[in-house]
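Encoded as structure tokens, the following chain is the form predicted alone, with no partner shown.
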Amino acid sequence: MRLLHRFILALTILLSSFVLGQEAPYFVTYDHHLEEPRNLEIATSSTIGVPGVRRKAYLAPYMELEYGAKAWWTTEFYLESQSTRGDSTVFTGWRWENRFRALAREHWINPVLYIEYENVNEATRIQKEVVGKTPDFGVPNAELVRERSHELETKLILSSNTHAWNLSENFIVEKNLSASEGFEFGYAVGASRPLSTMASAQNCRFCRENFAAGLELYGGLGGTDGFGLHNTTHYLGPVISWQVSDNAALHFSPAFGLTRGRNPVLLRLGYSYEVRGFGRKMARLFGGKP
């Protein structure tokens, strides 16, 4: 934990010297927009589980490092943890995500292939996706951290921009490589748009064009042992983002559970930063080709 605290402190100091970045309003749904080539986005987000009857509140923060490797390829690394009220705080693992855009130009429907490797334990609660059946969050963290899994997750992302609106649909397939289990399925859909498409004549941070709002719906679809909605979890919630500077954004979403056996509300908070031309700066620093 001391090493983790030192790492976060060093990262915070590093961020203060960088230009800040931009992020889409969604927390779970992905659209077809990738990170600009050689730009680095650094973001931190948290999922807060508001408890129901006989359940405990929890906080699940995670940090993201997203890099535009190519115009058609974005790669991202996650570190995550979790703290449950009246229980403990634990490190839950890491993830490596890659997104590949199939078509270079903008089309009516823009497909993106998503592949992620997860090295996490059963205490993970960031809920970047919801798949399979409803999980049991009543088990103590001390038991959950002993069960580590290596998982492969894929998504088919379909996204469209029309009349200032973005419409995105994700179909998720996840496989636990550490156990002889079948595949788990899930989905996420989102719709969002800026509050204004006209730029203000004034340079202001609270102008309507600096805000985007929308709606997300996501949940599990069972697995190969039983595809469908039985004993699954689903959430619906508004999403809003505020462009606080040219390259920095704040995000917020209260998601409300639509089914039993889940937390009634998930509060999601996020803050993202962008370092433009990061790859070129690193290449110059180490004597490579910019």
The other form holds:
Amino acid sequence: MRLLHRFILALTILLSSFVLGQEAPYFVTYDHHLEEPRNLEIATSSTIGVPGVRRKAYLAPYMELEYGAKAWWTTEFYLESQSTRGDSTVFTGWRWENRFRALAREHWINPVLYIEYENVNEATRIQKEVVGKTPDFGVPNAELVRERSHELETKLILSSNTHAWNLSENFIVEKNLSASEGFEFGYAVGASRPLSTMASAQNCRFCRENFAAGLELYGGLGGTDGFGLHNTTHYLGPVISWQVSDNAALHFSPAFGLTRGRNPVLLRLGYSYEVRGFGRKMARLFGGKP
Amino acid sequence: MRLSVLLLFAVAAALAVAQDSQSKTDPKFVAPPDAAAKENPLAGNAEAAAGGKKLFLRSCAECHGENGTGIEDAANLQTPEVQKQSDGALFWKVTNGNVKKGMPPFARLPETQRWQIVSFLRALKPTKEALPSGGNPPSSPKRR
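Switching from the form predicted alone: structure of the form predicted together with the partner chain?
Every component of the complex follows; first up is the chain already shown.
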């Protein structure tokens, strides 16, 4: 079993070295732009926890398969793992995420409904969202993996485009279905902009138009047993993305902890590759209607 | 475990029925008059159109083809029916898409880049396949 976990971890790290798309540079915040229909995006990202006092560094890689099922529906599957320095490497679970565009046309504010099922254990560290109160990261992995939880996460995504800027706000509600716990709340907000709004005629790798930069802020808001900022964690950091080619992009973000008790810095790296027309190609391959 | 298997089946089933049915013409896909009246700030800018080509190949060609003639059910952008529409109308369509019919909105692109795409669309030269029935314009409902 341990070998299998190591294999999955190695696979996700390996894929991260050859797999990125033109989109907002956020890691945690979602905007209202969905995957284009029948496109498949393969992405791998890693969250690196820079340790504070009496904490251990960790690397939490995850792989995403994002598919544009319809122009108004994007579905995404995640595999995630985690390796803590001086402890162990463990597979931490999988997630299935769905995003639904609520309105057919572009508006000043565009709502998207998000629903995700998570089958993860307590060793999960990818921190795709920060909700509730600050958890204890001092417990060994061997103990944490025994606690598996089925969680349902919903988000209200609000997003606007104005003067080449994207402004996005996410309101998160998470429920652990495996335990008689209440709801946990969180938020994420982001603002980003491409460095140039005009596309040059030439294909270029390092043109300003291929880069986007912004700022992201996210954190927990407690739960039904105590809503608010007390004993919660918040991160703020710049986000940068680089469209390496027509299909591939790289993302980077150092997020700085605004509160004590958790990693003072989270380094996030991501690489994604878009397979255009994946659904059409598959349909052709199997002789179905594209 | 049983729940996991059920969920995976649900994913597979959902994706199986998720094929979009695009339509070549949608009479309801019409830009509002104020949007259609907008003028292209990049009109006549050859360099902008060349940049638009690059964007078109990256974002649109998968469905509309490299020459804009349309693949499968996506609209042929060379037809007089499309070309007679104003720059503002095309810009509105690129921005909003036709979500119910499978065309995604491209508002993720900065406004300037969407105008560049419109400039490129204007530069598309009609090919034989773009002109149905000997080159006569189609008789579908008039759209701006």
